[in-house]
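Presented below, as structure tokens, is a lone chain in the form predicted alone.
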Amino acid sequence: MSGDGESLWAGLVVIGDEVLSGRTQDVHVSWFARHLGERGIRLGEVRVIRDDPGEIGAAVEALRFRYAYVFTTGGIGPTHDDRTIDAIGAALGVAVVEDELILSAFRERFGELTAERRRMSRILEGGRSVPCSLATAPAICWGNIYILAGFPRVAREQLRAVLPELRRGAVVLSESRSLMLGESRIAGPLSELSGRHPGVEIGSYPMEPEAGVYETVVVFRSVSEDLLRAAVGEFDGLQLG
């Protein structure tokens, strides 16, 4: 089912020197794309940036006007290099304040409120925390900005918590075909087919050849099942080879 909502797009900012150095492999993009896509929200842009306050603030400030939602991952821990909250607050001109809901959860779990725990309880003034199944690790929301952890397990639980409050968009349907042909052999027909079906995104993806045998996967995407069926049907009738 394609859904009857409008097309919605989101931006994702992956923050962390460890990602750019290669020490940590990013796993957020594919997971976010899949789960947001199930709600009809497509990733339109991903930026991977270092732990620099100016770059963090500039990225979020730019994307929040471009997309329905902006998600950030990373930089909300207790250490000196966790700068995301302060950076976004500075870019927005919004104060950073302690959130009583987070403080209460910390008191219940740990008893003592250390400086490090107070640092992790901060949100943007006028925003809110969104509790998730990990009681002491809520997501932080301000407007259309959702600030999540960098640790994958935590970020995923935080996203699951915020998904129900996001608007539903038109879910993109997809279908694929695999051909034992090199991509260059089908480039012309695919280009012509794409021109005849403007409501369908058609992408071709060459696979690594094995023993000299080439394979190309053609993927069709559309929010309309009728348009998708028409494009796939015509493709299936093409004489390729």
The other form holds:
Protein chains: 2
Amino acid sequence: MSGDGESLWAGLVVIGDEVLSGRTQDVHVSWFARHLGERGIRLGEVRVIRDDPGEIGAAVEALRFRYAYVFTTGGIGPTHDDRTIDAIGAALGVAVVEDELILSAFRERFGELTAERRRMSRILEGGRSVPCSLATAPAICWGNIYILAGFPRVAREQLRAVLPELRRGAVVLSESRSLMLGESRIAGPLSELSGRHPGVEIGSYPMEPEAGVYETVVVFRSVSEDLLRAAVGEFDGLQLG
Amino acid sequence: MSGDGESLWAGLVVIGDEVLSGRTQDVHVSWFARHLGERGIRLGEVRVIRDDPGEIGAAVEALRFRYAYVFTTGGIGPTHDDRTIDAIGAALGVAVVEDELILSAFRERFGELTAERRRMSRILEGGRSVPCSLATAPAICWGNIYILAGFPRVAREQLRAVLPELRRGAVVLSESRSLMLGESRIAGPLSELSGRHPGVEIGSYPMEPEAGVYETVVVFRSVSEDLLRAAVGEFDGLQLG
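Starting from the form predicted alone, produce the coordinates for the form predicted in complex with another copy of the chain.
What follows is the whole complex; the chain from before opens it.
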């Protein structure tokens, strides 16, 4: 737990026709949520959008002013449907340029560079590449925008490389309680409890009822251990059911 | 295949702090994509947002003018963190009212109604409830907005009930080819092919490389079987590698 007592917030833009078509199951969201969370950065919003320059530009533009950081995944390969960098450049009014760092890493590894490799060495003018453990796949940063790969394994390595340079926020602590009751039975007392503990987010998550057996998980979240403990303690003392 | 030759587009708003916190893996997106797709309705955008009235209202307002349909999942239970209906009502400037259809179904099943049941009988004024196979969990409709449950099983039954009343669009047909080549090797020819077939979306999806073995899946999508066949046929005739 660290930071100035408040969490930072981030937005995530998942660029992927293949997710929207139902062909591929997204696996970025939960991974980003957990790893950013460990640094006190909460995911405030995710947009899954098409591989379309206008959509990509609009989503990044909308989120970069609302959140401390914006991450994008996908659309940075060498093929015609990889449009992320050009789209963000156009939305920002910033030129797309080749990055010396990436070019020299590519040259070292591949020798003479093909048009495709040159294409993959591009960043946004005024931005930079962030080297990661996968030498030929740096993340691309411009301001508070981080442009990452669509491959889960590559995106994760890139996020690992980026994390140390992000500001730290207050880590959200959480505690949960499971009750063998339907949500309706606890709605009233939970609402009152929530009103008395404004520094604690209290979520009620009913489980799939099985053969008439009901279960509800109540999750408490706060950046303050004291506030969290007070709310959970009061909840534990309630006579429910 | 049916409709007027064009697909319809829908937006999906997943309301869920539990998805954004990484606690829960979203399973709505791929299911909605596939089942809407069978009716010729494509998912154009998904927003995963917090259980926050302002966020919920803003997302629905943004999407309802852009897409033929907007679906929301989550936040319609009886507890204090279930804010979807009030939030959408406030954004639309529409009152929240009790629905006679839901009230009478509840009375038949539960007798005298608790405050929680009354709360769960609410819809938006001028809208309606759409009965589904789960008698006590109708979908809620207002204009082109469909408000569904967060529970996957319930949301799926609700969507099944709603599907027959949605307009039909042209179903997207797809075909794919797998090549044991990296993306860079096919980027050039694929880009030219894509330029010659504007009625066909051609996506290139590299697979995770394993021990130096590369594979790329090329997916062709079109509402026209003829255009699809022409593009795939030309691709099959290319000398790649």
